[in-house]
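Take a look at this single chain in structure tokens; it is the form predicted alone.
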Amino acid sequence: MGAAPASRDVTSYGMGLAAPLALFFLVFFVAPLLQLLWLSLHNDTAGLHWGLGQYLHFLSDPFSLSVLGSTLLLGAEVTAVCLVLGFPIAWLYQRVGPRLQTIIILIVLLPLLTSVVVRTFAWIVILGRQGIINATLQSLGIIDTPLKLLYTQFGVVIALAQVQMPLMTLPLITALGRIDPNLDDASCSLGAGSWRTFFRVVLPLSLPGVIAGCTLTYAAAITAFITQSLIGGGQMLFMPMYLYQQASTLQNWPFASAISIIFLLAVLAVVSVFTTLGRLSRGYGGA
């Protein structure tokens, strides 16, 4: 009877597996990158004269400043609602039967399945003068006026945090239904009300799937340009139409090349303190 052979090492394979992966990550993300912060490194649209001065405009211009916190802001507010919102979706899920979990799930899966096109579409509808939550506050006689709720900044958040709820609720659901039910049972039984057991003992060991759904929701916030554009309209500015005015209205590729690699940094650093974050709670959750 001969030996079983010996399972292999998978850094062993040969290199050539991965390199169709690599050259498409060098042609279509490495290279128009690199192509980004070159056309940022002029100061002039003919790109004659080198040097750091589309930078220098856009961290002296408190305008500009003013639209980058604009957006990391929207981010942080759409963030805190998904996550508000999607917990208790998920904590639901993991507590129902199996016919009411393929309902719930079907809810939260079926916005991905609809373009966000429309999906924004039927947020002005909602949102407007004549809308639905105007004309159901009028009939109950609650508001005399229609309130402004379309172009504002409650429109763009709601609009946003329903569109990027899957993102937060799906890695919720994971995370909570990798916990034992019965550390539940053990820490009621051994005093703990439902709050002290939520906040000692499923919240910790949720923490892995809070942050991944931070982080997901938050860098598909602050970039959803189409949703951003249309509920906000003209009275708002974020990022990503900043950009767009200055590419394709302007022709300033070198400040808009400058914006895009700011932003760029911006969302990374946020997303560092996230993944830091899930590090640390993959720690602190395994104690």
Second form
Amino acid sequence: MGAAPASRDVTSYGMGLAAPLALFFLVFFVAPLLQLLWLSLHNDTAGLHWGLGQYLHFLSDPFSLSVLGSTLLLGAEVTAVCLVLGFPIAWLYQRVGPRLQTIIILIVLLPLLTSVVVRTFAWIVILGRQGIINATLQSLGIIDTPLKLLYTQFGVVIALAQVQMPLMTLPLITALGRIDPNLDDASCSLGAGSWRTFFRVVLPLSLPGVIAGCTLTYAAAITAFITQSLIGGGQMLFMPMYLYQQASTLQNWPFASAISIIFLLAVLAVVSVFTTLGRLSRGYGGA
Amino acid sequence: MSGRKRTLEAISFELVMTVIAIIALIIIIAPSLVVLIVSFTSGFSLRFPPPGYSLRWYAELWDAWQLHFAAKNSLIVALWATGLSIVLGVAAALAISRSPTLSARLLDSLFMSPLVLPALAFGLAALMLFSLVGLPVSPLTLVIGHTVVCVPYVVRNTVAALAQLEPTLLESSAVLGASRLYTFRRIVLPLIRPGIIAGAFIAFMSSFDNVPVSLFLRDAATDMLPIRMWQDLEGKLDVTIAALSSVLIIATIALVAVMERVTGLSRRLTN
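Okay, that was the form predicted alone. Show me the form predicted together with the partner chain next.
Complete assembly follows, chain above in first position.
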């Protein structure tokens, strides 16, 4: 480093500025996770006997495997709903004026910033036995007895989709904003219809946004705790609640640690798959 | 092909997309509206539409000291976590934003990882570490845990703001004889401030609303608002919670409106 400031690149800052946060993460993020891994590799609560017992227990137990399976499936369902509903929002955003654009963004943002308990609570009011949907259907004479909407997979999926919609919509809006509008016109003037243009031009070019949105939505949906527990109720068990029960109620820390590690690996696997797809899609979009 | 056919097809496409978009926007906004309306009920249940309207549940809320206590704890922890996130996050963002090195990219991934990893697993891990070193759960452990999961928002938004900063501005400032610190204070900081504020705002909101980390790192003395509400809701459907929810929704809308004015939040999150 030269003594004269002018001899240095004035547009960048030293890596040393990242040291405090890096140290903070090492002590309070990396170390705890390593300890979690360490304890999960022990067969007893005191952490004296090494072994893969916790993992064998999880992987040989049909109940544990079904919890993992239903959690991964839940994430896929929520992501699909968010994509189908979120894409048209992003599309509409690109077609309206600046004032409406701001309104759409603020509507999309609202659930992201509202307390998760509040959002979930609202769905209980809507989906409950005497909730809005049942009350409306009954007063219209369409049904006699209330439908069971709360404590069902459908209820959890729709509530999670609403809660996680911004995570899908915001990257999509960004991705669609980057597509040259002339491409749309070119495709149409070459004779492709609107649907064909959408599926052959707009959708492929927006793939990086689709993948970014899917990654965030999927990770958020499977790790959501409050919505899963309140809308799913006692009948449906997903990984976060399973982990919490083992750790907090049963105080079985080694098994809870193993659940955490398996859960972490599952999330990482999904994120890596999406990231790989993202890299491929960027190549495709650029071609 | 005929022009009429193409027009019909274009209309069908636009109709389908617009209708789905409007349905989606209604699904997004309806729950908040429902809670707002139900909270003014004069009855004891969460029936919709309410049998009559009154402010009785807001009066109940005024006297609900347990909720006040939890709200105060949540607010204090969120303010500390946000402050710590700004100090650590902005410094780290300055370091990694313009560096093309591998270590900068690795650090960036590390700092972003709390966004996708299950926060509940981190909460358990942090509890185990604190109990190993003999640090009892307290507001301090809560602030530390919340900072880990909130700092990514500050880093990400500050990095985005720095990416839009013209390097020529910094070079001109240096050429004109300003020191690095002076350039930072008078040029860089004012230009990236909206990004920092937007990131800090989202960090604050997510700390105030955090359940998975608080669940493991709190004790009875540090009851947190979202956990209190969650536990109340598991027992019974309390209309007081609807009143509290409405207060939180209104506060959120007001804060978002202020942030939109101050930082252009909506533009910031879409590019």
